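Form predicted alone, single chain, as structure tokens, below.
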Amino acid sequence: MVTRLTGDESVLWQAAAHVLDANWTGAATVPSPGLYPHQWSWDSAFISIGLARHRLNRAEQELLTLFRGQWANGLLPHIVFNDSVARRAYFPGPDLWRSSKHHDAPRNVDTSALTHPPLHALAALRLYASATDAERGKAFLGRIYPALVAQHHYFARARDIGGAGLVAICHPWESGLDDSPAWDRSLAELQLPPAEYAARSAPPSLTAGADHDRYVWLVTTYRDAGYRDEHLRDVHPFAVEDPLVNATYLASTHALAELAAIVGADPVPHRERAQRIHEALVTRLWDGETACFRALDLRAGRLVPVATVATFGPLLDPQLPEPAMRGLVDLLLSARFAGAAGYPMPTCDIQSAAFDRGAFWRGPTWVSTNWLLWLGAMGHGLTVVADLLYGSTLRLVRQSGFREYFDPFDGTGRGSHDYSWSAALVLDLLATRRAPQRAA
């Protein structure tokens, strides 16, 4: 039975602050119970936004305990598997990775060999403006700037595959958005050897049958390579730039730079590299045609043609070209995204043949990319998309609870309950209007 979260906006305080303390385990926070029993990168980072709303200290622990899993190379995973849990608990676990065997990996932790969306010095940035403190915030920034600083390295060293200076995803799931219709051409083309390589019982959250299958090789193709930065380079069959995670990392690129400033640390080649990024974004991402950004194929060479909600991510740039940001809120605002759905924003073009309203990422709305999309509104001051986002993204949960995505038609919740980052970015979004007194 679906919780509605009646009352005044003290009470949708108290049920997100509920979930965040429930998912807690001591170290970090799950992104919910049961289904997900581990540590996830951009979970982690959109968490800690939010519980720098609640309790402080406990998101500065959420980042550490993530970056516990950072790669010798600088390369922040995906995924930090709790060593509690048992090993068989979830698929893909540390079986399928076996991050023990490479040099560069931790010692003490199993991680994943791939990584997500670059979030985690914004998040730092947004921690440092919580603080009442100071001089404790600045001690944390202390810890883990230098890490931010290896994870960025680590982007612009391996993941330039372009050479333009955009991040290039060697997998779906490191895009954040794991089965969108984005990847679909991509992925039909990869020629896989006759075996099958996913679990015969993947979690229900995850795409079955040959799509899976595809994904799981895809990473025992870059495991049997060693984990080699020139296999992704020469050799991994996928390789895409796409709009969001590259304005994510050019969002943290932007943080990083402010960030140097305060550790007294060097800004300027945070700023020289986030100049780089935001012209390769206009001119590779950029589809003039259709007025909308679009993910590069690399191998293919040719921009991916459904348009999905990573087209607005470069919102996040604060150096959109005007042209382009008319361009963008006039397809949000229009019937293929926000104007034909009740509880905005879909995930797909709603007029593509690939839209899904029940489908993970093919559809639903969630609300961590309606809080990427307020963001980077909020930044160019566009209050009509900011408020419809905010307001949308509350009565969301308000009517189904704190859960994983919902029906962007009706806003019924869907996937697991309890989710985390939709408790913490609702606490975000509601400290923007108030601020309550934070526990202890």
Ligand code: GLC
The other form holds:
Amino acid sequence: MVTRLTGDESVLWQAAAHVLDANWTGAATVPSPGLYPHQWSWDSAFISIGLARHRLNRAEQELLTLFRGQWANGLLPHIVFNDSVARRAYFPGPDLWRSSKHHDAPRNVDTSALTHPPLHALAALRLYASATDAERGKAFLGRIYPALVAQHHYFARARDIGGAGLVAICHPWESGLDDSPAWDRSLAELQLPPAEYAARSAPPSLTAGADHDRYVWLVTTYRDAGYRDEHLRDVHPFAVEDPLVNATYLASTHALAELAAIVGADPVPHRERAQRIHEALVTRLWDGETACFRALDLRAGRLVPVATVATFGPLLDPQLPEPAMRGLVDLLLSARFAGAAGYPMPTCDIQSAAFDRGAFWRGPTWVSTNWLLWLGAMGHGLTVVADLLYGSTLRLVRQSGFREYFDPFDGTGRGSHDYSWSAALVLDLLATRRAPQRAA
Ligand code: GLC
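What's the form predicted in complex with this ligand like, now that we've got the form predicted alone?
Every component of the complex follows; first up is the chain already shown.
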């Protein structure tokens, strides 16, 4: 039975802080106890944003520990493995990726070879803003800034497969929205060889189903091509420009420009890149016919048909043109999304055939996507949308606890319990409305 968190905000704050304290390993935070025993890249960005409100030193350590997994070519892997956890405890584990065989991978830690939405520069800027001691904040930035630049260079060099300034993901896992219906068509069109790629027993950490073979095959194909950039550019069968991934890339590029100015580096190249990303985002991924953003499948040369929560990612673009913003707000408030859900934001268009209120990223509400849209709405002064997301997110965790995801109609909690980013982002939300209660 779930104990509802109906006490005032300090009770909610203590409960969220307790989750983060319990999931701290000594160097970083696991996304949830049991189910996700390693370090995940975009989780750590979200977690550090919340930790900055609670224990700033841990927030800094969270990011620095994550960057221990960065490859020499700048790739920041989506999973950095903890070698004190049994190798078979999680699938896809180190034995699938074999990172240690790649000359660019770090020698002292196993990692995946895919990446995640690049929220880290944005997170680092928020950590700096939370620092009460500016010198100390600067010292942290001095350490992390070169790694963030390398991460962004990797995206610009290896992932601008479409050649217009956006980044392409080469696997659904890179989006962070793993099972989103946005990938259905591209996955269905993959020509798999007649071999069995699935692990013998379907691991509990992966949603079982027909897509499992495809996920693993995409990894082994890339791995067997030596994780080469040329393979991704010319051969790899999955290459998609996603609006949410690119919106985080844009927001972090703006943050990099600000960080550059703080550490005494040149902000201009970052500003120029941000301009290019913005232009490509609003020209390539905007679907004028339906007035929303959609992912672009580069291999098929078409926009994906389904509208998902990623459609609203470009709210993070400070230069989003007014008509596009109005179109997004109308859609967000309509019965296809928040208008027909008691606990927005559903992660898929409710009226789409692919919508499923209980399935991983195919309908349920997640705290991370709520927080990203809330941040975008705040940036544009869209207070109705921002307040809707703020209120919905707090009601969800009050009712069901810090769960991984939630039924968008009745708020039932699903997936793992004590999920770190659900707790972390609640701390950040609470702290924006009142003085934070940082621990000593
Ligand atoms: C799931 C989510 C992904 C997250 C990971 C660890 O795979 O889809 O976004 O990073 O769990 O929490």
